[in-house]
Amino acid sequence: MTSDSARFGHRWLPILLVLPLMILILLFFYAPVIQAFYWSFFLEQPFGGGSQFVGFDNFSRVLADPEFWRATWRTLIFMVTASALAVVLPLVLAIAADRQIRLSPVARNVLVWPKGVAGASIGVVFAFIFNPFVGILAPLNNWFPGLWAPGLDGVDAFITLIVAHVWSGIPFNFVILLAGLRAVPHTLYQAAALDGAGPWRRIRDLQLPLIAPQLFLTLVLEFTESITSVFALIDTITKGGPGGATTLLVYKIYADGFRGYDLSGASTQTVMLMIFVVLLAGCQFAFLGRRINYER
């Protein structure tokens, strides 16, 4: 087969085929983007009656607001806690599974099958099992009555956040691992054994460092995702209660906007969200992609 088999018989047609992609990605990301960055710096009125130039007003006034600052810490305080479970949970599992231990292959099969649900179907799952009448901790509230209540303590509420996160990731982070793990050749598990390393030590000193790149991938993109994603599971399971205690950022900005009509300030909060996802992501490529060694 030569290279010009390869080609298309057309210079337009992988245009034509990657267009309603485009479109797409316009319409309902960066048509958005450009929107959020314009309102950032007028003062929309909410049922179109006008604008005015604020200039950088706007975001005197979120910068200003208690809220907005208490928002971000439990943004700050999910990304961390959410995403590290999610990618140390998915590592444990698919070293697991790459031992080939029993039922290994049926785990492989399992724990992919969460990644086709619905995030706000995923909510509405986890609401009813961590239910505290009908739910599985239900049995706690019978011997400590009060103990697990997430309509009414907020860190019950947040651990429940937290856990549906975790869940949801797991299969994503658990293919990407093992897929990682399956590409280190079997040679270097048998000279490390002639040399008298044991599981745990081959775990530190050969998979661990080989599969730094994979490791580095799903960290970037779960720190990314327990940003912007969780927007789904707050909304079906806590609606940002109780008293505001898993009001993440993502979600205020949608409270701000389509139940406070403040077009301007969710505006200036998407905005800002931006950013720091931006630099969260450049700060980890700065700081850690350096330190990844892509050659085996």
Second form
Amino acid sequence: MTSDSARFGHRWLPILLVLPLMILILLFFYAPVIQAFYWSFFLEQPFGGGSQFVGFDNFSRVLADPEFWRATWRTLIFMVTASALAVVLPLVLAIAADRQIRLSPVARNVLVWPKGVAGASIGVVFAFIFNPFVGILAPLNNWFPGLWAPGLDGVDAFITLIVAHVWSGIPFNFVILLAGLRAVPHTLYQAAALDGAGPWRRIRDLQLPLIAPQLFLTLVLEFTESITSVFALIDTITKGGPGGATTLLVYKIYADGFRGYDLSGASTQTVMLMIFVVLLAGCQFAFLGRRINYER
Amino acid sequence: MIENARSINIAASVILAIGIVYILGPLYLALTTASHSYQETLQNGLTWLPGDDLADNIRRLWVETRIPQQMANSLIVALGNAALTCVLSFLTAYALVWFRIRWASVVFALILATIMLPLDIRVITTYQVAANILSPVNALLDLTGLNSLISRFFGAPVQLELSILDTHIGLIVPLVAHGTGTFLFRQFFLTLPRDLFKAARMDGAGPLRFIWDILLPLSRTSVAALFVLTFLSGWTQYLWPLVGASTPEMQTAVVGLARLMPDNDGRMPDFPLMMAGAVIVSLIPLLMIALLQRFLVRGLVLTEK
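For comparison with the form predicted on its own, kindly provide the form predicted together with the partner chain.
Then the entire complex follows, led off by the chain already shown.
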């Protein structure tokens, strides 16, 4: 830390400066988090009919519900497949865009565009593009009837969600990974070339190890992002169907809370999802983070 | 450096071309579909060639739906989110970095924790708080026993109520309760030389003069980067505006667009109208990205550090 002489010494002014944001954060972040924990231990009546302490009853009720486990399992599958694709694809694109070729300035511009298109907007577009009757795969159904049926086949619906999610996730991951690649000193490439490493070899032995911090970071953020931002896609493309095949936890919590008026059940699942997300971030930093050398 | 890199350059070009088609393809198809009539889409399905009904579909969107009003809501929410986030997090980071305060690290940790749990996860109880933003005060009164004291003297406990659902403020403030901006400014302030401060003090600048004459001019690009980033985030929000506004008049454009999709009545949805909506609703943020790309990329990279 720097010496205290390089700071103002006011008593009340810093409090005044911090207060507005802190009030908002206490009110709209900490109060809801605390309330979710509170409600998970109470049976809450939907229309303000009072509440009753029930201990861990809500948790045992949720944990005994097979639908909860199915939604959790789907969330995990989506998280792993969608996140992997949403990091690997931008990685390949970033390595390609890092080369001095004619397309790379165009790509660097266009690949950021999805940042301006809401998940729900692109969900509406993909719902049309993958529509089995008028969409891009409709001709396929003329030759092989029923081959593409996202309205009936859960796997097809799942694929649609992943394609849309990866589309939305490209800008952030691409920009971060490209920035990482550009920060690699040019002299390292020259040294590797002198040692006889060709451009393909340099990707594996030089670029990938050196952008490990960025890869790690994008993966951490992408895990949480895939769990939460998928809501807009589900609500516009599949509505959780067919037959609940795309009802992920974040969608189930919304449906239980706002359509089923099961506030205690929804809060209990919220608590478990929050604990999972925090543990996930913690584990990744503890285990993965140690193996990465942050020094350049 | 001269070497034979033809094979990798060809591969890189092909990869970039595929990436560009993946991004632009859906947007292009939305545009071509928006330029056909409902009947044509019903008969021919998806077409790659533009038709001549774009103006008509946009006119229908303007007259038959609430998208225009909802676009105004989106603009208010996006601008409000961007402006409030920039101002509040700038002031907070300023206090944390440039003042001698013991609780700085505690406050920063409290703010940083918000990055871990996005609004979408805690939407159920955030909705409850927004339905009565004084409910934490009530809970505090209950917990401290003040309320039982009050009810003994006045006959009834205090139950304050103030809802911000269905208001623009209500759509904006839960988005502002987020730590990214403070984090971004703090990182930036820490890179500034401390001598700057000493020089300003020597010239007799107080805290306000320091922020106005020195810090703000230096942070212009950081502010612009955060502004673009939070504007886009405000415009593209979905779950919060979906539950935070219950009437079509208060909903944002993205929510209104999703509501154009009929609920499984067996009929083929009016895809040209919806694609016209998707294009129109995305126009302002896409223009912003095209024009202010520099700041957006800077903002994305800054939030990483």
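All values derive from a computational prediction rather than experimental measurement. Residue numbers count along the first chain shown, from 1. Take the two forms, superpose them, and find the largest set of C-alpha atoms that agree within 1.5 Å; that set is the rigid core.
**Item:** Large Cα move at Leu24 between these two forms, threshold 2 Å, rigid core
**Value:** The answer is yes; the displacement is at least 2 Å.
**Prompt:** Any CA movement of 2 Å or more for Val278 between these two forms, core superposed?
**Reply:** It does not, since the Val278 C-alpha is displaced less than 2 Å between these two forms after the core fit.
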